[in-house]
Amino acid sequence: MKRITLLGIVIATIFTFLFTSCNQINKAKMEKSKGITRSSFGTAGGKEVFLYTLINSKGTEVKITNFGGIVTSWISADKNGKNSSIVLGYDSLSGYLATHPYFGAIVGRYGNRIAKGKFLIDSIEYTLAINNGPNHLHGGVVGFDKAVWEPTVENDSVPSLLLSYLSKDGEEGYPGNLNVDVHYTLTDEDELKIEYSATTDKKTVVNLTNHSYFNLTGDVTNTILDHELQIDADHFTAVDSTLIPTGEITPVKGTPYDFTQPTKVGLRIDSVKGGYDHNYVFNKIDASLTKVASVSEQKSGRVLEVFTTEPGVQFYTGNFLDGTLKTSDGKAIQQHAALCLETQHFPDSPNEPTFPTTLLLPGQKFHSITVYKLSVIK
């Protein structure tokens, strides 16, 4: 009885040995694939570039390049367990080093649009380049989507990539040497969070974003015309033909532009002279983090929603893109394979001074911060 007993002792001390290391190893293995990893991306103007992958506890992955602090692509998975990327992107560098329409990129020193180019500091009038039209757009020539920036990986209790990079006084016109920091962060709410800062030696202005294109498909070959869109705001900065506001802050209702309420994109489209491209104005009264937009998609059952500080966003419908783009698989990017919600200080702001203002002056910080959440409806 004694040596059954024993061998019952020895039996449990070994499974009880074996689940254990089991357990340790397989939450090794968890912790080790959360986080975030580098890979080689090539070079860009003589320096290295890079490819960061943050990877979440539920595997969700969001790749990164410091060139452009471009966001590559945005993998998870739909409500049928299939994983593709929300986000459009290129697989290799080439595609970024070509001419593209600002794919996930920051966008900076100015993102969107100055009238001609041009605005007034202290009776200082600076000059920018003419990049769209008649106007200067997302910085000029070589923007902020054009510079390779200095990254720091900070991979404590969520994976985190740090972006620098410096814009010399006079960058593209620009007034000041402006120090600028953006954080990217994955959380584990599959929660993409964006935190840009600045400071100048010299009066300037900035307004940034990140102008990445969702469409929650997960495939370029769908439009996002069945995608619900919802925006919290009431108003909208009209604009002229060469999509600059007339400084007319215009209501919403009763237009092809009322997002009040959760509306298919594609409902009034073709009501809108070319498609939507417009700066949504925010209800909130104030620079807290508040959900403003949110979108959907029915059969992938994936959810956008969007949280900002600041007092605007350009909703934007992929307008220009003509089928001669292809993705890394070759794929044609038609006309609304994708849109945008560029979260923002409103468009031409230098030259509107009844716009919250866009003006940073030594001695103050630029702060802004953006979340873009998304969830599976099954």
Given for the second form:
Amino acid sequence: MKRITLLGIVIATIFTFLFTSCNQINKAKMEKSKGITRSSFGTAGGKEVFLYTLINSKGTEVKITNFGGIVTSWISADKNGKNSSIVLGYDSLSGYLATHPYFGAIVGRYGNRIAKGKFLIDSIEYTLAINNGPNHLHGGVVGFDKAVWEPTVENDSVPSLLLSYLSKDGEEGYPGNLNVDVHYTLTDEDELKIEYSATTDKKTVVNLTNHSYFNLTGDVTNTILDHELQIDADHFTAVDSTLIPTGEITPVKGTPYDFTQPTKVGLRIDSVKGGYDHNYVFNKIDASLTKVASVSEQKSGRVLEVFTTEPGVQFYTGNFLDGTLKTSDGKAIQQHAALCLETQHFPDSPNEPTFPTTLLLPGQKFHSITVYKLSVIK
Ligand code: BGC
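With the form predicted on its own in hand, show me what the form predicted together with beta-D-glucopyranose looks like.
And the full complex, kicking off with our chain again.
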């Protein structure tokens, strides 16, 4: 009798184990299936915010929150099949509610700097918040990176998230009610496509970008100094000591700014005071969606290609990261832990008549596309 009971217990235990394992495997499979899912991410400004997980047919996973339109992680396999995130970000909202340097965020109404926070439209002077030395940076004190965006999930052939925001007339000093849409799509080719559009009811200035910090090793304890970068730009905009363009479009040839051929980021960085934080002027002459840059990292085999309709990119090597901020699992985010390729119009364009215009008029539609495409060389 005792033996039969014991046998029963053993069989029951085996069945329970098999059942639980199968369930876990199925759950993992389900979690990895292509599409878009939503989970709660906390509250900001009294509004509930969400974290969206976009998964493509390869199992690549991009997480985006409607707080600041922030890309919080982009998990993909390296050449050895090891999964890790190629962007810096936090697991929880608290990191983003605290001060952080625009990790993964949508930046606007005007990404980059406007000298002394002032510009003229039709002889009317507008004054913006000063939040970077003597200048205005990335839309001001409460820019688009801190807004709670209205989300719409689209889950047709590829997972896609539309984020909408009304930036009110006078917000951070900018004129005009600006209706902004940012459309994130993760394709089966491992492309994160970001499509921006905006309309206004008064003449205003617009420059929208995404501020993702990339580290292709997937490990923030490595710097990006060994990443190889190529930018299709023979020129960059020279800047003064406060990083405001002097107006001069300077050739990169023969300078440490030359990335026309694939070059290690760290090769000449010591000759650039503070590190790279410069706007490159693409060679392309029109607003077609064109490949403009690529980054590769040997150990992981990962390659990131950048395509954009924009005329420039701010190449920033995380110079102001200093180990103070920590990742969600407690690792210090050191200087040069990541690099940014912020596709955009040139800094301070509202005050530089020779730069491509950033003026948006009522009745016009601002439209811009940037695609970050990830691949692996085995
Ligand atoms: C700027 C840097 C700044 C960083 C974080 C970049 O776009 O050019 O100067 O430190 O953003 O705010």
